[in-house]
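Just the one chain here, laid out as structure tokens, in the form predicted on its own.
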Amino acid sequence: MLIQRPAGIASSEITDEQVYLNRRQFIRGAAGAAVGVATGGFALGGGRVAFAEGQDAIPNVTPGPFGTDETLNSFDDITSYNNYYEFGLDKRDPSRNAHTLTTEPWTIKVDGEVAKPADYHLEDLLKGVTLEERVYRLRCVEAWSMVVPWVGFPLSTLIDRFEPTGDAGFVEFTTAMRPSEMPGVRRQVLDWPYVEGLRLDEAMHPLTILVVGLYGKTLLNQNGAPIRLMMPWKYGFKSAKSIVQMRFTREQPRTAWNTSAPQEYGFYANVNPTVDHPRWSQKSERRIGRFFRQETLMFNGYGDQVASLYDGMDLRRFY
């Protein structure tokens, strides 16, 4: 079920994850050290703290309004079992290969039907943003799932800043494509670069966030560093990683999987246990780290928040 987490309590305070214990120990040991000693990651919340594995701890994260009563997946689960075909097809390939991606500096091009198109540096986009921990279910179209403590902020925060025109009906997201850093794009698995899209009202929904971290630390490359999309009621492939462009359009964008296999992957891709994938059932899912399968919930359990977005639509047809 979706729950409101008590104010002021982050997952770092309600889970015994060893990574959090290590984080607190490190921060205590690093007290008084100069800001900016890290070699990887980027500045968030006005400070920068060195951390292991090329990450930075993210200070001043506010517990977000949405959570779940389900057990979080471990840091190892979340960072070693990934779909990111730009780095390989096996679930372990991204954790082995994604270290080659350069994430500094990072620029996002904003164009299309907006009043303020520009090439924005990531650090400028993050200025003044309040970062929240959002504990969301993640349901993959392949029928596996996780529960992830993301760190991010509502996408609507940036959309309001860009000032879409009255002609903007959709937002198209493009992922980085760098053959020299991403070995997977040398294979024609998809029509690169990876592109995804949302209807504008979906993009503006309070549950839709841009993610810059997880478990209190900046994202590892295999999870979509330095910034990715997350909508918890949609299958995971909708959540574009390592975003380099946001384009506001009048027409529905052509997206990577919908273009490649339209008979299998729809534009909306809402989690729907009543609509099977042509090659497998979507009625149940395998939670990573557990043996038994569990029932899949309509809209991944977020129906009370998002079902009204699709009033009058045939959810079987508009998969």
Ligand code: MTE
Second form
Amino acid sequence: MLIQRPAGIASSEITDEQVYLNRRQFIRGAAGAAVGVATGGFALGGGRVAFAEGQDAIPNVTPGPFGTDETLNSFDDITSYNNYYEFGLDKRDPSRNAHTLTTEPWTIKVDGEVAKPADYHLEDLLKGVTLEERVYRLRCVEAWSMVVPWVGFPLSTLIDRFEPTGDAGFVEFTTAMRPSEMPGVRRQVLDWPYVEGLRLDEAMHPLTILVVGLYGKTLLNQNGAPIRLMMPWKYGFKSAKSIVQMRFTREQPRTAWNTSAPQEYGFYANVNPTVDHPRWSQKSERRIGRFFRQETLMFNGYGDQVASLYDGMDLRRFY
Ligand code: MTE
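The structure above corresponds to the form predicted on its own; please give the structure of the form predicted in complex with the ligand next.
Next comes the full complex, this chain leading.
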């Protein structure tokens, strides 16, 4: 992965948190009223509400488990300091360029080792899903981190519906690849499309979520609209954005970063401060918006939940 210079992000965390709390109260009130407003984006949970910025608020979001009370990064940090190489390599490029991505309609192809393969419309997949707020730490392999209030739901709820066969051992996630909408894919930085993968038990783990929003609103394109993964114990590159296909496989899938630089990016890519990246240390991280670096925790602090997934594995070898 290319190393990007810090973009000198100004932190306005305290103000944003207050705004956020006000917004949450607003969403709660609005959700009950289910105000219909004709704005872009798809309707979630049966109601649709617009903020001044033009994004949709997501009604009926319930607080989810595994939260942290660490200070949240501001909405501005989370939406303007991004990795989404399909829109450029600079941290600011996705927020400048990703508006060109068309996210409606959106279809996800499900195939491979499942009883119910199909091209599913996103609205159909989201019907009946309970959306939760999951406040997770996000640790990028580049050694920066954030705390993000995602809105999403366990990936396992969809996987159960697709009914994987007994031969399904892994899930491969392919993301959108649209040269006419994505200026970054004209450069061969990676072998496009961006593909990621998980072992089936990792995909079924309750911490693993599909994300459709953050800070109570539908995702902006730079964060992976309309739907992306989030596994908080793994380096951020595993959390593929704008997913268009899920394939259930017997074999471990090839993944974009692992294929392009296998000596630097493993398949598992669990956050591990004892295994340095060949070009930099992973012992500490720079929390965006803070001055001092902080220690990186094994499994990004989620070891109690996930360590048992890797019992008997040499975590240095299976990085
Ligand atoms: N997904 C796609 N399709 N393309 C990307 O370049 N970057 C990854 C991941 N998902 C990436 C992607 C990396 S390196 C990180 S750290 C996270 O997205 C960043 O997510 P964020 O921009 O929402 O913080």
